[in-house]
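Just one chain is shown here, as structure tokens, and it is the form predicted on its own.
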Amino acid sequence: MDTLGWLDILGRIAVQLLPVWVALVAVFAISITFKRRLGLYGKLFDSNVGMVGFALVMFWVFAAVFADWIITHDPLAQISGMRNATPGSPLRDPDGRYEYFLLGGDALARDVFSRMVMGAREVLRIAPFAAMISFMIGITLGLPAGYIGGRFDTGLTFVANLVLAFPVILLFFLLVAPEIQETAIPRVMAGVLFIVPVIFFTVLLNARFFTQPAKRNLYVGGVLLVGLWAYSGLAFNADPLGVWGMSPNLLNVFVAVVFVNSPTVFRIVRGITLDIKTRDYVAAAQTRGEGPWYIMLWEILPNARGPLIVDFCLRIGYTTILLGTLGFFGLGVAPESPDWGSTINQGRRLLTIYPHAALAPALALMSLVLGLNLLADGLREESLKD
């Protein structure tokens, strides 16, 4: 079989990600379709900016959710003959398998294609999961912060500028080491950040069903059930199931982002709070004799939601980067992992001959935060217009 031409190849690649086109013009369809009934996420397609981003962050989204579908070879298996294979090269001897290597093969005769799709899921398992816990930190503790202030507010203020005057790169650098991992801080730390989006989600419902004790008690229920039964596991690797678990490699990386992350979410919270509980509506709600917890989750958070979500886009941004940035030093999850940093640093090193096994994984990285920064940028001019 001859090499394939860069249209044979871009089209195979096209054929590859149908998958991910069909749940693409699906989401579109339907979204446009009903934008006027979706809020905010609605009027994000009422800007080219915000549409473009949303279209690049779910297209590696939908690769990540179809990833065993859309790769032609196992991300990890070497295949005799193809080590720095150029793109479109064909297998020696196929036996059943996809006869081309279609973005080439990196140094260890891997599938340059298939690593870089199933990077996608390595990224998209920890980012968007990191940021949102350390959302839910952040704005436990910069509600109460901003609206009591005092000394509590001094001391958390105190220790996140303490966590923030330190080198973020240095930082993860000595969270994330080896040697961490045979200590028990990864799990003290997971102990105590983990357990914070179940006293969020716990404090916001009791809050707001204080009246109605039926349906409080139901639903703390069910979240202390089903929330004390993850963090056993995530925190502590001590789910009796096996449903919820984390390697201590991801483990490590996971704690170090969330405690990273989180300092700077609380200021944002903060900051935030201290201008909205002078609002009238807040004012209205302490006249009727709400409780300080009510009005900072459900006078105060709800009208808070634009920037933060803005935030929270471009924080999976960050994060991302930050992860490549740890793969890329050989301090991220597991070694022969395809995330995206350790295929580019494995790539580098032939870069002048064989650029193609970094350029591709970079170039999905970039796309990726690209697409996030868009993001970010079409919900904030949306959210102005409100």
Contents of the next structure:
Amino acid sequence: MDTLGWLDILGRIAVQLLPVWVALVAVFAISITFKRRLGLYGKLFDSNVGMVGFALVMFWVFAAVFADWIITHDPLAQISGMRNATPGSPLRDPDGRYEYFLLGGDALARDVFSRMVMGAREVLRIAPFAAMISFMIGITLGLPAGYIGGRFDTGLTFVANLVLAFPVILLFFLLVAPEIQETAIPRVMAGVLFIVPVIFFTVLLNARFFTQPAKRNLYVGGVLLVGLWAYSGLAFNADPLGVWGMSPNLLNVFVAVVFVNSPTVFRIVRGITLDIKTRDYVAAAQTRGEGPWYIMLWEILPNARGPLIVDFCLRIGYTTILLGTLGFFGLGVAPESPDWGSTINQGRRLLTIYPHAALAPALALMSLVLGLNLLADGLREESLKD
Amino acid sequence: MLLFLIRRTGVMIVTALCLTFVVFYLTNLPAKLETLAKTQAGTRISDAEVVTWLDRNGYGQPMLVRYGEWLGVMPGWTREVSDEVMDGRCYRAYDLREPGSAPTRCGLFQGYWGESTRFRATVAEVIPTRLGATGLLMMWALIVMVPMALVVGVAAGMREGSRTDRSLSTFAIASTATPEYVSGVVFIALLASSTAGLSPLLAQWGWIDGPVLFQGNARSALEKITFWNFTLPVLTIALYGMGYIARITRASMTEVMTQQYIRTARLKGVSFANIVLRHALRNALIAPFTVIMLQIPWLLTGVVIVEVLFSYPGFGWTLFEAAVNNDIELLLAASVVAVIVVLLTQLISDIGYVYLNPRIRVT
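Okay, that is the form predicted on its own; can I get the form predicted together with the partner chain now?
What follows is the entire complex, opening with the chain shown before.
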């Protein structure tokens, strides 16, 4: 069989991605039909930039979801004769497998296309959750720092500046290493960082419903049950049912990324809180005699949502870049992992001769981050229109 | 002003002490020391031998004591080899053997930065040359990045919502979405690969002499910087940082363009070019100035990636090598340098902001 031309390759990739196209069309059709009833999300479809960004992000989300159907080969399987194969090379002996390596083979004779698609799954499994936990930590600490101020604020700001003065790359080199995984440091850090979301939701619901004890007990009890269950599994790998769990590798990466991101979120939330706490509705709530946590979480936070949602999108993108950086230096990832950063790292050794192995994940990573940035830009534009 | 400077310097010193202690703690974990012993004395040594190696080389003491030794506030460790020969931190520092000939304390405060186990030289020899190499790279990156970012930002911001604005803003967003390891890979594939991109075409047409247009390896730039070996690393660093500065400039420019005095100037009949250059530009450049200063420490990550990718032995490459080999004292020195750069640029940006914007006062 002959090597495929570029048009053939693109056509075949498009066919492989069929589930993604179907899902994308469905999401866009539904969203555009009902866009007037969908609030800020619906308004996104009024802006071209926002729509392009949303499409790019959802493309990778669906690629990650349907990865098992899309891939043409096992991303870890090495197929003889396909070492550094150029894009579109036919398999020497297909034997019932897909006949071509659509985007070529890497230095270990694995299919670049399948690894790229599977890499989306690796990235999207970590980045949004790391960004989410960073946000909860930033909000839980930033709101009181801005609202209460004083010593508490000075202390927290100093710590945040301390972490921010640390060059990210140095922190990664020090914190994400096999030797560190053997110590208690990642567990202790995870123990401190992961408890914050549980505290956040407990305080959030308690502040709202403490006047109705029956409802409060139900909600807070539910949050504590699920939260502590997940917490025991994620932070200490001690989940009695074995549903929640993270490998030491993943935990180390996760903790490092959250640790780097939270101080920035803290500063943003603190700044917004300082601005919003002078508003009249906060004064009205204070006059009504609402507690400080109610004011922070149910008066200030909802009014700060615009900039926070925008920053959340940007932060997922930034987290993706950070994960890529970690992979690029071979830090904290399983050796065979198909994540984009480490694939680029493996591909860069033969970059000048066989660029395709590094180029595919590089462009994939760029398009995902670009999508998130465009989405953030669209959201910012639309939320400013009100 | 003086009080402000004194207070800032105090905070800087406390921050630097905290950060170096964290680095010290993380590099001196038992597991890391064991790795160090194995890389220095052979990979197959037994656990007992590891312990003796660590004891003989002064790693046996408590961590706080050794941090004090490194700072130079605690007396350095000593060990009597025989009656005439002494070994110890300060004996090694100055290459002495006679008992009692070395000073008791030798550390940062005495000007002794320690020994690099990776490069087998004193840290004081390694760091300055590498910093010089990185300084050149950073200088060129800034020379490319800052004017480009300002031009893009001003051009986009002077007419908000126009087609120029839309395309330039999208370009700026795309550049912030392209981390160095992506743009570096794309540049090498496009311009420095003998099998793909532009180079084979150009070589075929006979436009270039060698097999590639630009070089994907910048090691030769250490001896002589040429356009062909330095363009790609510089461009790679400049591209990622550029988008952010351009966006800040654009935001600042659009804000300035809605001000009353701009409207007055327009109504007076001043030409648009004059309005932009003489009335808007100066006020629009205040915000980007602080961002540019704060961007410098942020470029450090990029510098490490680019120097590793293009194998340019500068500060970032050294940091990478030190981290991989757990070269404790080199890593500590590198982090001191990095932290000083971060804190100094913060200070400069704060002071510069006050000078550029007379409405803000230092309190």
